[in-house]
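As a starting point, one isolated chain is supplied in structure tokens, in the form predicted on its own.
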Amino acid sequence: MGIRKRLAMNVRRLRKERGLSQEALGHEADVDRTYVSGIERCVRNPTIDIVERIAKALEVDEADLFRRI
């Protein structure tokens, strides 16, 4: 599985389970809704800045989002 496969997945499960929509872990991560929906389905590759505040708004270490699950 390629990095940005496991960044997606990892973005959905952790978004699930801590209840957010897409549009409001944008909001919190100052992204727009379809951005968070490109990381998800792996038609965005976002840079480093953008990894960082969406781990900060999901509230975990940007490296969580690149672990294998």
Second form
There are 2 protein chains.
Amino acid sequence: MGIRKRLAMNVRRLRKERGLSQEALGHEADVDRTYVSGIERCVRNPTIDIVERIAKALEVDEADLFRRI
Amino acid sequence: MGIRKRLAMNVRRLRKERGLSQEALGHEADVDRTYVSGIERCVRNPTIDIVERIAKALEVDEADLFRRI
DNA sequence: TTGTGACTTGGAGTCCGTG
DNA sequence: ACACGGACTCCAAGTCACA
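Form predicted on its own done, so how does the form predicted in complex with the DNA look?
Below is the entire complex, every chain and molecule, led by the chain shown above.
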């Protein structure tokens, strides 16, 4: 499984666990809602600075976003 | 500590543990040696596709590149 | 062997909308 | 609430010469 897929699954899972919409997460992380959607669908190739902001918004360590479940 | 710094430290540490030069790692990961240098100096903001290639070259999990030591 | 500045080009990231 | 698309800006990708 590629790194995009892993990130996608972890972001979607953690986001839902927190009861957040893509738009709400986008607002917390200060990224566009369509971009969150793109990450979860593996069509985007985000930079690590974006990953950092999403991790902070989800209150997890950056490494957790790349864990294989 | 920011995500760039963490990535930088882990890449440099793991690279040295394997006795690789920046150029050798660059060759394995198919990225320019100056780009590896830029990552280790936190001046680059790489995408996750680049991180994936470097993790593969270092034979570690992607998450390991973001671990805090 | 590594650091660094400069450069071009493609894609990261935003904003508008739709079903 | 989400997938998807178009148009846009600007930075990352990728490379080079030189210290």
